[in-house]
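We begin with a single chain expressed as structure tokens, specifically the form predicted on its own.
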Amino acid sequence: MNCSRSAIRGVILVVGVSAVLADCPAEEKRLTSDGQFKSCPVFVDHTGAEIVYVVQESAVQLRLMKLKLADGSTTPVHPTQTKNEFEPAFSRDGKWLAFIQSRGNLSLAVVMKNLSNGTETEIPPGGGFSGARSPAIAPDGSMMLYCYAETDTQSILMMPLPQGKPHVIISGAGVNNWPDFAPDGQRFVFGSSRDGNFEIYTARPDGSDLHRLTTQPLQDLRPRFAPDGQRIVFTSGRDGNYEIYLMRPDGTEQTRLTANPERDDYPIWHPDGNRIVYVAERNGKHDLFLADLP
């Protein structure tokens, strides 16, 4: 089938979207080429000319790597680290970055640096095994998410930034994780397994007015806004494989975007809102992949 733009122009008036990606899945670029296991990619601020992404380094070792789009290189985000580093994210203005950081087994602190003098701030780990997961920092630097889970369940929860008390806004049996907020701000989603399988949620900042948004037999993960906050996309296992999809925020429209016989997950949003990165596994191997939404 043709798959130039006019061709699916043409499709779309006729069949709809939901066709068009089935028969012409998104093209790939590969970014990176190590085959290392990556996960979190995440852009670095509005301009979308840098990655931040977790590489397993070694067996004991994952790290935050940094992945300049415009020639393809890349460089470690702190080079003499020997704590397992991962799940980074960044304030809209790249000025912060969060990041989960390991303290020992099983137990984990969120650490927030700020980027112009390097200065850091942590939560650290309860006692135990526990921990924090999944930080999220609000579009207007007021807040951050995060997930913090204690014996068989986890929370997510709200903190004041810079350095506000924490404190639970959702809750409840299971286990609740990736939030990330829609870019006004108003919402967040994430993803919870608190009716016996992973779905995708979404609720306000304060945790109230909470909506379930999928409804299937096999697991929707890492939920992830777009930049104008018309669309959310996500990893869905439901057809026998984990690929990429996207839905409307009131979880109209629910739409394979990949088609491969290994896994495609962790997507984001380019800034430009017209791409995703996000990590495909290709004949055993890891790395980042761009594509241009149809």
Given for the second form:
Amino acid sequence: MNCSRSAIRGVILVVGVSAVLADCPAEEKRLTSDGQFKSCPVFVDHTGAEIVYVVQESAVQLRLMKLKLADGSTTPVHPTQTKNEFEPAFSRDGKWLAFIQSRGNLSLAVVMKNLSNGTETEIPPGGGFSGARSPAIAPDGSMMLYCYAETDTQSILMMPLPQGKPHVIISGAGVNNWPDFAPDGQRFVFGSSRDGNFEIYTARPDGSDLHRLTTQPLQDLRPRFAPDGQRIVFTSGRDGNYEIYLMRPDGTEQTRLTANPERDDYPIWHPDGNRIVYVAERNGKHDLFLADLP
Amino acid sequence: MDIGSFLSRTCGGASRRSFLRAGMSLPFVPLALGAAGMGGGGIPGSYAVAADARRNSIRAKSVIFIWLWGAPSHLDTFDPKPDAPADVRGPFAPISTRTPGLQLSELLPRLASRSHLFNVVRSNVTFAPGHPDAGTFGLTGFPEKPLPVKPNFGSIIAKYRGEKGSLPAFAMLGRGIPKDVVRIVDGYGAGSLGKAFEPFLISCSEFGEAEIPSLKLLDGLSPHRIHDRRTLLGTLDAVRRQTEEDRLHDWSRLHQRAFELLSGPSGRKALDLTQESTETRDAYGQTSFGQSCLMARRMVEAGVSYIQVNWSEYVEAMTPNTDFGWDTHIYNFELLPDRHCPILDRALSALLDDLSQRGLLESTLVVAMGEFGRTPKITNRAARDHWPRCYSSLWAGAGMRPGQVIGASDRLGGDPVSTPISPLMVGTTIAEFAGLDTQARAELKVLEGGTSVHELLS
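Condition change, the form predicted on its own to the form predicted together with its partner chain:
Let us now look at the entire complex, which starts with that chain.
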């Protein structure tokens, strides 16, 4: 095993205190190999058998792709779609797939697809250049969070499912984005620049009981709760380029997981809670990788 | 018969046919009908002979103009304002560079570590708030009207230099001419200089495959698929037979240019990125913008005088149905870190490294800029809108003393506090680097009234 690169690290750094590298990092497994620009992987369900991710299929087409981990095969989720689609999110019961669909001139809609019957509902774009992003569906399927920018801030909104009236739950200053529910649905994490730069926060689904989890001069973003709710994985640029980190839900025990000269980003948890999947740039190419946690 | 024509959408939805139709007009296909026929030759009316007398003054044998269409936020890239209020500063932190006192946005870490290779200008200004009109200023130095539209900087240099071998003097890399939803953007072509000095448009995919949009009619025609002259000639002749007689003359010119470029050794070599090592190709990144920058370097080696690399809708885009490029009216603070800046940071850094390591940077001018900046104050859409009053640009190579910050903006990035640098000054400075002194410009009747940026040339 080559311990020196392209690998997920053991404990490297605890915030504020330098620590020792683990004896040897776990190897990362490449899940795709086409090298095309990728983002936003998400597991389809609790079995961990399939991942849906976004690929820049061509310079003018972002497409949702489904990857079967067993054999590495990939198929388009919507093969004939010519509109750009990205940021997929599944409900835990497998009933809903939400994603962002481009309607043209910087105009984005949230599409909610009922996977049992194929019907679609949507949150349409607002007027002008506008649109929602980053949908996240509550574990019990009762609500969806997403972000939307207007009135001097980019807020996080909550919409009761299947089609209740959205209302702002996180507002105030700055840009708020990337919400993700804790497995019990009692809290969610998100990124926000409300205090200056992008940091990670947690709150209750009604927006109350807000807590800041990170304090770094460079960006912390895209947090994701572990399946057991005991850890959060996120991306941070604190060490010079995007790497993947872990922390406890109270912000303690911040630990660096990856150490590569290129970008590691968009981390998600495998449903077994022992591995993560992420998008990594290796030699200028972007692919999905799977790695055990130390 | 359409030869790679396309409908050009412009920022409000109107469309018009903006490209070429074989036999009707041939913009963006420079003519190369010298006495040597297929062997290439000079452009009729070119300034090449006179230019020979001034070779000693040429500091930039080639120019790579990286056109960041859509207009990057200067505050989030080359001119961070860490001491500004939060609603101006934005969420990105400044990072130190190799140049003492110079900070760039944290979104450009690779460029920050290469600041010894380039200069940053922080006092660019333009005179129009919309993309089409500012685009014309940015590419020509002049407003759209009065007609005729003034020539692109590259067309001026193409006229001055003439062609070398079978390659065009002015190549434009991108899958189409960047456009705006409102209307067509003038300034990409030769304008008042005439069609002979139009750029030759070549696209480059994320895999480094070259295509010539003007020959899209010829399915499968690409440098990778044409294995012999007979195949190429047969394909072109088949199209020629279908072309109306009165269009044959123009078609012949296109035919000849295509033949020369695709079958000639220098043209094919310049377009064939498979001749590069894996390490070199990887360094630029597997994106169409990255591979276009690599192709630009190969064109420099081949002797092309001016290469414009377009960041356009055809570069990795979130909403690619129209051409927004860096026009981040929404999600500026997500698009820049997620897509635009990593792609630019990698590709531009690789280009500077590559040119430097090959000894080409000394004789190649690299300029990267958009048509304007973006609003210092964050908008009610939590993003940034257009800002013509102040923006930034990057300049490298051509014997410049690197590591300089030229010009400065005020504490909010709203206006220059030093001499404003206009698009005409940009074009004049590029021309000076390329050997067009005041006399040459006067004789060509181009860039009238322009002055150069002395800090860059000194």
